[in-house]
Amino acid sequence: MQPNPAIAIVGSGPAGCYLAQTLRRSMPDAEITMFDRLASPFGLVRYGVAPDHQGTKSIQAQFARLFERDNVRFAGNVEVGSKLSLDALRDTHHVVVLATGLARDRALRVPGESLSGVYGAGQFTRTMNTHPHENPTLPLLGDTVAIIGGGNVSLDVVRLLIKSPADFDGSDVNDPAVEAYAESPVREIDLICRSSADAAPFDPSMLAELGRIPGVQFASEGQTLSGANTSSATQSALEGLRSSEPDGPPRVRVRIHFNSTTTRIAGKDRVEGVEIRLPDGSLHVIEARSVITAVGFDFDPSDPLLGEMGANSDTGLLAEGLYRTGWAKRGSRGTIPENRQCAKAVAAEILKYLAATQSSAPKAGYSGLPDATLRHVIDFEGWLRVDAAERAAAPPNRSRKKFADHSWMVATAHENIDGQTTSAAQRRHVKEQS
């Protein structure tokens, strides 16, 4: 095997971190660098997991140990494919792995989805997580919104919309977005799921969680609450929603439509409703002022790395020394832990390749990259400065206050904000935001 192979992983989310963990155990002397276009690591965990699910986000502590003690380098603020070419990375590393995930909301492919008022769950979640490349606040959704999809992401969207600001205690939610939304919240939500309740891909515990939010009234259509084919966990969750009647008039009403297939989004210039096909074949239009699609994520044709590549779960190999893992390999399927098995399979391919190329020439690795790239890199110590600043800026009822400005994060990481030290800049930021 090539001694001390140089390995570049593009993307520092769960897919990349699990791969780095697996490779480090097999090759303790390898030089492993994880690149990310953002100033922060952890990808989907930081910006994709709902901000009120801090238990899920706690896996960041496990991934942080990679950079703290496992001798894996973090190289943030490096956009591979534009600022740094993939060819340059391949020229300097024995192996390059694409672990960038999929950020583009999958199309519904029904008439009307291009109307004004149709939004993707991905952009919604990124806004609520203060992603620096996303809109800082939510669009005006109107009184009625239809959410299309039956997975956990669709339930995330429902839950975030029915919560009041006080319900986000302990989270790292985007407070400006929550406060703006609270001034004109949705009053009616229709969740449209093409599956029956027993076949729906959501986790029953996620459904049950909705019933613990006060002031919400639930109803279920197209599936009896005591259906013989419904799993006990799902049936229990649905019965819990039915019994969770608010004491007074509800703040918001949620209707779940099972066995309902979206056939078109109705409207002229903007959304007016969603047409669904019921189990008996009849068509019905649900009135809605906006639509949020939550039907998965897909490859973005404009992505300089993945483009229209498409998923292929059979192998991670793309070209000699070039691989992919996670959603970039198999599509947007599976939860965060499922990336571990994917990483093990790709790692096995990489180890086999390196064993067969032991006579290849040495490569410079990270130090061989252009000075113009290295000059702007944010290392893990830099990220820890950003992390400390976010925690310091958090009000008592929040776990952190994420920064929405990428440039500010970069300057904080580099300890250089308008010529001041980071600590002084942090104090100024806290004062401005208070």
Ligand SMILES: Cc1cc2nc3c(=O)[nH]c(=O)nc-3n(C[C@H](O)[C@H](O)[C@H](O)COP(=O)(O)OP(=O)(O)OC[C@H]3O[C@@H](n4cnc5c(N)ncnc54)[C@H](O)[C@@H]3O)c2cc1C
Second form
Amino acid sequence: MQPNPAIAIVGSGPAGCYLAQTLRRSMPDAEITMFDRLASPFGLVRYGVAPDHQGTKSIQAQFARLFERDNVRFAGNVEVGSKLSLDALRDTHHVVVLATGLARDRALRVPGESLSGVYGAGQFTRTMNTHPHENPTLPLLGDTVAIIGGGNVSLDVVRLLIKSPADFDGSDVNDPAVEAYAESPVREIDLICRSSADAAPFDPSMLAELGRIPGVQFASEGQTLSGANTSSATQSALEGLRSSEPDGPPRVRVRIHFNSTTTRIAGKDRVEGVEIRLPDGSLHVIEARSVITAVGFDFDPSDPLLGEMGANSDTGLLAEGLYRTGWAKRGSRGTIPENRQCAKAVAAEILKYLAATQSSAPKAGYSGLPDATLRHVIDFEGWLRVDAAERAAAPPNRSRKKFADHSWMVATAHENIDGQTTSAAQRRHVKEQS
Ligand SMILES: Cc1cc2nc3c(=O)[nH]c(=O)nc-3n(C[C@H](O)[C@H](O)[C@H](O)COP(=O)(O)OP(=O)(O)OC[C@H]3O[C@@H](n4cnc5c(N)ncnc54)[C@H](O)[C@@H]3O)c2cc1C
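Moving on from the form predicted alone, kindly provide the form predicted together with the named molecule as a structure.
Below is the entire complex, every chain and molecule, led by the chain shown above.
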């Protein structure tokens, strides 16, 4: 094996972090750099996982140890494929791994999908998580919204829509978005799941959590909530929803439609309803002013790195010394921990490859990248400055106030508020050049 192979991981979400963990254990002396186009590490843990699920987000502390203790370098603010070419990365590194995830909401592929008023769950959850490349506030959804999809992300969307601002205590939710939404919240939600209650891919505990939000009435069209033929955990979660009747008139009603396939989004210029096929084969139109689709995520054909490649369960090998892992490899399936197994398998392939190419020439690694790239890098210290500023800006009932503006995050990371750029990455870079 190369004495100190240079390894570049593109993407600092769970897939990239688990891979770096595994590789570091096997190769204590390898130079490992994790690039991200954003100013912050951790991918969807920061920008996908719902802002009111801080327990899940706390895995960031475990991933941070990679940079604090395990000598893995974070290089934020570097978009590979635009700001830095993949070729430049491969020329300077023995191994490059794409752990870039999947950000594009999967299409439903039904008529009416392009009507105004149809939104993706990725778009929605990025706004609620203050993603710097997303709209800062939610669109006007109207009184009635249909959510299509039976997984945990669709339950995230339901939960975030039925909560009042006070229900977000302790979260790092995008407050301007929540406050604007609270002025005209949704009154009726129809959740449309293709599968039956017992086969729906959501976690029963996520369903049960909905029942703990005050002021919400739940119902199930076509079958009573308690009458569904379901597994015991799902059954008791559904029972819980049934018994969570609000004291007074409900603020919002949620109807769950199991065994219902979306056949069309109805409307002329904008959404007016969703047509579903019921288990008996009949068609039924549910009135809705907006639709949020939560049917998974897909490859973006315009992505210069993976484009229309599609998911694959093979070794992750794309070309010599080039691999992919995580959602960029398997498609949008699996929770955070599931990326660990994937990373282990890809790491084993990388170790085999490096062992077989012992005599390959040394490569410059990170310091061989173009100056124009290195000058803009946000290192882990820079990220910690952003992190500290966000925590300091949090109101008492929030865990942090995320910055919405990428340039502001970059300036904060680089301590460039007064026009003086003094990030540690830049100081090191200047020193190395002199
Ligand atoms: C809305 C939502 C909620 C979720 N909630 C949960 C949950 O509660 N619990 C759970 O266990 N799982 C949850 N998941 C699933 C979990 O987030 C994924 O399993 C996991 O994030 C996939 O990891 P990844 O590293 O492959 O992708 P990501 O987390 O998406 O990371 C990809 C990273 O690559 C970066 N990147 C992309 N392109 C480039 C480029 N060209 N150059 C440089 N960097 C780039 C991105 O900025 C990002 O940081 C959720 C997913 C979603 C979408």
